[in-house]
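Just one chain follows, in the form predicted alone, and it is written as structure tokens.
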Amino acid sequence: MLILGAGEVRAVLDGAEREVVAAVDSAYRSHALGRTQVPQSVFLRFPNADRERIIALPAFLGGATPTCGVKWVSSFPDNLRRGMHRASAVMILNSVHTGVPEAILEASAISAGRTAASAALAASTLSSSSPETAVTLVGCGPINFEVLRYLQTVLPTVDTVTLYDLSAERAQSFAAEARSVWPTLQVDVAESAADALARHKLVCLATTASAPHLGTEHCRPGTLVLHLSLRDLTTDSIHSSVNIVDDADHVCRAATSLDLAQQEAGHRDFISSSLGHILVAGERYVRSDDAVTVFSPFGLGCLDLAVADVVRHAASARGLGTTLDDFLPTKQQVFA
């Protein structure tokens, strides 16, 4: 059993943005081609606690080196007031031949990297008719910081970022850190969500919202909204936009904005396509200049597997992690 802690996972992921995006790209294509198994995620919720949850995401990812496993990821927004991270996660990777668990990885960085790589891949795939030079980030937490890191990798023309967060202090802290990491990046903080949404034609929403609270009426025509937190946009905004998803069955549940829109409409005809099918088609996609395009990724477990597999193999090659040879019982112990 290989065990990789947070520091070891981060050591592998830092500077590996292009490799992670390539792994996520490949996983999306495999999913579109039916080479994955992604059961519905299981949500564990708690009495009298609407915002807290722990989610299990099991998956199988086929290909030259197939893998399977599960991510167990929690979201406790009140942790921020405790001086803790909102999310924590662990992954278990199993052998597809014996089912034996082979690796345990601290997965908060894997989850953040997968999310950011998915957003960056969507931004580069659902391209604008003119070069992207600026992005608005709504929600100034670790996910959007990773999104900014990955956008800097895949869209080097982006030289301006506008921030908005309900906490002005958090927005200013994010801005200071971004200026430190990318000294040439122009960073400013908007005074309102409406102002932020109107600034640029690339917008990323990564908040802890549990119910819709934003409309797209302030967005410019031709804007791409990376709707990572899934519950920010009103159903009217969903119905009036061009909607791209990762998987319609997964994203239209658990009270996401698309789930609520589906309940209102009685169908999901408002979904245009999936990112995986657009990638497999192989033709350049240019989003509409007249409408808002919304990318809503549920966050498929096969993407986490793809990133975790990159981490596992790179860590093993570098001699990172702790190997426990006696983690599993021997045959003699089982039948003793």
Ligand SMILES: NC(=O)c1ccc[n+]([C@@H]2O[C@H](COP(=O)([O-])OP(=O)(O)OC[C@H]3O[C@@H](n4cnc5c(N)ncnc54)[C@H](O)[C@@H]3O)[C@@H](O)[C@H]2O)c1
Second form
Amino acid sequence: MLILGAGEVRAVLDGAEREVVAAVDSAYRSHALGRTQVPQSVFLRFPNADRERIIALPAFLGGATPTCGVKWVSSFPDNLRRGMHRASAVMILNSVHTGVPEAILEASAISAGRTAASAALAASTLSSSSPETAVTLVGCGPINFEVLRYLQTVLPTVDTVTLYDLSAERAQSFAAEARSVWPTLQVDVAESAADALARHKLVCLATTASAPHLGTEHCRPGTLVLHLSLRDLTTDSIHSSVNIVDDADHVCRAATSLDLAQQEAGHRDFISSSLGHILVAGERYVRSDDAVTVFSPFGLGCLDLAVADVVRHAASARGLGTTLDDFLPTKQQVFA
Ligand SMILES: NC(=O)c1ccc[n+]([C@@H]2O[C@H](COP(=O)([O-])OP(=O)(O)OC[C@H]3O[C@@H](n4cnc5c(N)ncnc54)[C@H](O)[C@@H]3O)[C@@H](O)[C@H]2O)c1
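Please show me the structure of the same protein in the form predicted together with the ligand, now that we have looked at it in the form predicted alone.
Let's see the whole complex now, leading with the same chain.
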């Protein structure tokens, strides 16, 4: 059994953005081609606590070297007040031949990396008719910080970022950190969400809003909204936008904006396509100049697997991690 802690996972992921984006791109294509198994995520919730949750995302990713496993990811928004991260995660990778667990990985950076890679991949795939030079980030937590990191890799023409957060303190500390990591980046903080949305034609929402609070009427035509937090946009905004998803069956549940829009309409015809199908089609996609395009990814377990597999192999090659040879029972112990 290989065990990889947070520092070891981070050591592998730092500087591996291109490899992570390639793994996520490949996983999306596999999913579109029916080469994955991604059962619906299971949400564990708690009595009298509607914001806290722990989600299990089991998955199988086919291909030349198939892999399978599960991510178990917690979201406790009040952790921020405790000086902790909101999210924490662990992954187990199993053998596809014997089912035996082979590796346990601390997965918060894997989860954030695959989410940011999918956002950056969507931004480059759902391309604008003019070069992307600026981005608005609403919600100033680790997910949007990773999105900014991956955008720098995938869309290096982005040199300006506008931030907005309900917490001015979080927006300011995000701005300070971004300026220190990318000294040439122009960083400013908007006064309101509406102002932030109107600034740039690339927007990423990564808040912890649990009910719609934002409309795309603030966006300029031709804007791409990366709707990572899934519950920000009003149903009117969903109905009036071009909607691209990762998987319609996954994203139209759990009170996402698309789930609410589907309940209102009695159908989900407002979804145009999935990112995987656009990637597989292989033709350059240019988003509408006249409408707002919204990318809503539920977050597929096969993406976590793809990135965890990159991490596992790179860590093994570099001799990172702890191997517990006696983690599993021997045959004698099983039948004793
Ligand atoms: N779709 C996916 O695949 C995927 C994957 C991982 C995380 N996420 C989501 O991304 C979101 C952000 O994650 P994080 O770890 O950065 O969270 P975080 O809690 O660290 O940060 C969220 C920030 O959003 C701010 N915020 C909350 N409501 C807001 C509002 N109405 N307007 C503006 N700002 C608001 C908070 O003040 C906070 O600073 C979470 O909702 C998480 O579930 C999505």
